[in-house]
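One chain is shown next in structure tokens, namely the form predicted alone.
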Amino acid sequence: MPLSNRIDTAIARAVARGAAAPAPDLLGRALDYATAPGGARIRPTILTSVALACGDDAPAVTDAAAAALELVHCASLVHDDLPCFDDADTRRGKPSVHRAFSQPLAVLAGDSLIVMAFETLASLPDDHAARAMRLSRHLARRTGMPGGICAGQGWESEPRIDLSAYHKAKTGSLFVAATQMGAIAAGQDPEPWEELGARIGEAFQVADDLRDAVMDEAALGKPAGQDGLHHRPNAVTELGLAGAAQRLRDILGGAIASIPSCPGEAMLAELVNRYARKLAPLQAMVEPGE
């Protein structure tokens, strides 16, 4: 089975079991509207990668772990456009969930979708309760307080914003659950999978200042210039947009020399050369003549 197809069949088993009647429709028509069709999937991606990479030897532990991380980065999305947040209109090259199905069911859908992750954890088998405990303490630590998405939104409403802390939490935290719930799922250590999911996630985070900077809505998918209009931090306003291509190139250079070996070690270089591959227009806008 195709990488996609896997990670979207994972996602969609873990939706309909949490959506199952009898339960509210519209409620259940939103967790689905949220998660399908799917962006890039780019996270369960990296997680299932790794998990690849360091041999796979429990598959339905990979699913349910891909499945779990996206969950939790579709509720963020989701969150981060209400009104009190972003007040997005679109996500994905649609409206977004509260502007299609209303403000409080966009909050519901998105607390659901957080629990429904940490569910599809705990509904694995027995025989891999060690596995499913870590992956859920992971993926808890990169979600909530000190350090995780929750904590990545709340630096926006702090009077001072610490940049570096900032980043981390609310882009880099989940790349480093991906590549460190990827090596649980197959049983390894996760300690020496940080750094690439930290690299990969400032990466995207510079990726995204500079789309968010540079492209038009039609082009995202959803509203562009929301940095200046939301006075956030972001890696164009401190290095320009020159430098802040600079700083992608070199992070993505970082990235393959971080991954630690294993016996899919070139297959993930190959990723993160793809990922630099399809950022490379990026850059040849903010840098034409390059």
Given for the second form:
There are 2 protein chains.
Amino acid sequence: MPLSNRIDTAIARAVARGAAAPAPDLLGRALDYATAPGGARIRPTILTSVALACGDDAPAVTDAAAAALELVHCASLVHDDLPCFDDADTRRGKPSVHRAFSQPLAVLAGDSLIVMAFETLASLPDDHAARAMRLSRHLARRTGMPGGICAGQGWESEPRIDLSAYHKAKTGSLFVAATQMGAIAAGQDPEPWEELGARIGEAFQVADDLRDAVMDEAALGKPAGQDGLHHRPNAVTELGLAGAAQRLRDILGGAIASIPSCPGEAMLAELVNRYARKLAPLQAMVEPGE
Amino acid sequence: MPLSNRIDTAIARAVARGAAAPAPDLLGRALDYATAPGGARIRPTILTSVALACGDDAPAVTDAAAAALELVHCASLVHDDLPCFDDADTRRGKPSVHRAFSQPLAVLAGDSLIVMAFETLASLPDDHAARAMRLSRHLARRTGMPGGICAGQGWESEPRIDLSAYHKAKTGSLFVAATQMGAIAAGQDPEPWEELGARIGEAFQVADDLRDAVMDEAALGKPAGQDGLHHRPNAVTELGLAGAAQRLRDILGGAIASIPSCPGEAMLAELVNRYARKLAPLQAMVEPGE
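Given the form predicted alone, state the structure of the form predicted in complex with another copy of the chain.
What follows is the entire complex, opening with the chain shown before.
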């Protein structure tokens, strides 16, 4: 089955867990709404690709890891959109969860998705207990405090931001989780995979900054110009449009160079190249003279 | 060391995790503020007491389980106090987290505490992997959807509440988690321990309803009369003060009767009796003629 089907199936299975018990209907619907249809599913795609590149000897573990990672990402989108953060009315081209449901349900949906992520890993059969624990530990480290996406968002409440820690935690951490959890799911050492995740995370951040600077809300599917509005640090403000586009090319080159030697090395390089080709129109927009 | 010291030490160790890395200071302080000084630590006390009654053959597992359960409870208090839920200005006799810090930091503190709970379990040594996974699964089931405290809070957004599911999920679930996780931590089957947890949860709910009806904010350490204000179902509204007090006595009797046969059976019965004696002044307040 194509990778995107495999990932969507894993996520749907995780979210459907326990649907037989009596549950509050609106919160259940908010969970479905927050998780499907998904965005590009880029984090679980990277995770599954790394697992495949490493042999994918326990596909059920890979699927649980991919679903868990995406659920945490979806939770972060739901909470980041809340009025006390970005106050975003739209997400993925439809009303954000607190606009479609309510603020209480958005808070609870985010909480439930975080719990569901760890439940998905903990529900793996006992013979995978050691890998499941390791996955859970890595996911937690990249999600909470002091170095995960919660910490990243937390930096925005500080009077003085540690920019490197902020970017690493806010955007980088779930990409590092993606590459490292992919390796763990396939029984490999996660350490050599940290750099690839970090570089993809940086690329994603710079691409997002470029999009935020040149596209409008309709094209983005979410409010544009949020960084300027919230005085958040941004590669375009720092380097200009052309400078940011060049930085993006450099990072993607570095990402390919950092791929650890493994059976699927060439396949992973092609994945990064495909991502770079997708960004080409964006780069053309900001470098019209080239 | 006394039980309360053991539990506070376990919680402090869980929250201090990774304090060496660069982290957003305010969010870190919000986590400390939300977890210490604690309330009665009743859930981890029950968990540890059940583990002790079952032999407590792996104290590090018991401590991690007790800390994880209390962290989830603290997270739920932080989120429940938010303006979109109870809008509570005080908690445990001091300003609630969103009042002392901010709404964004309260949302993030709750999220981080949930993650930290699962991280604490996942950080146990590999030779405890099977128990850690099982604990993680039980904690998740009693925390998220469809039957955990998130679901319980979610029922309050429904046009029609399933009262039994609501009470079971909102208050009962973490008490069931307490008794069952105590058994799992000591390597025992959790099933026989469900009823004791459920009954303690019911007792706690009825006692809370009584307190809410007869005490003021200063004595409670949090806003009084919240159930009436939010039109939440309540044992006092349903049965009257004396009826609710009688129900409380019946439930505690049933709790003692339900304790599974184990080496620490008498010790657990004494724990429930001690709790009942603590509630005696409250019962006297509502039954002045007896």
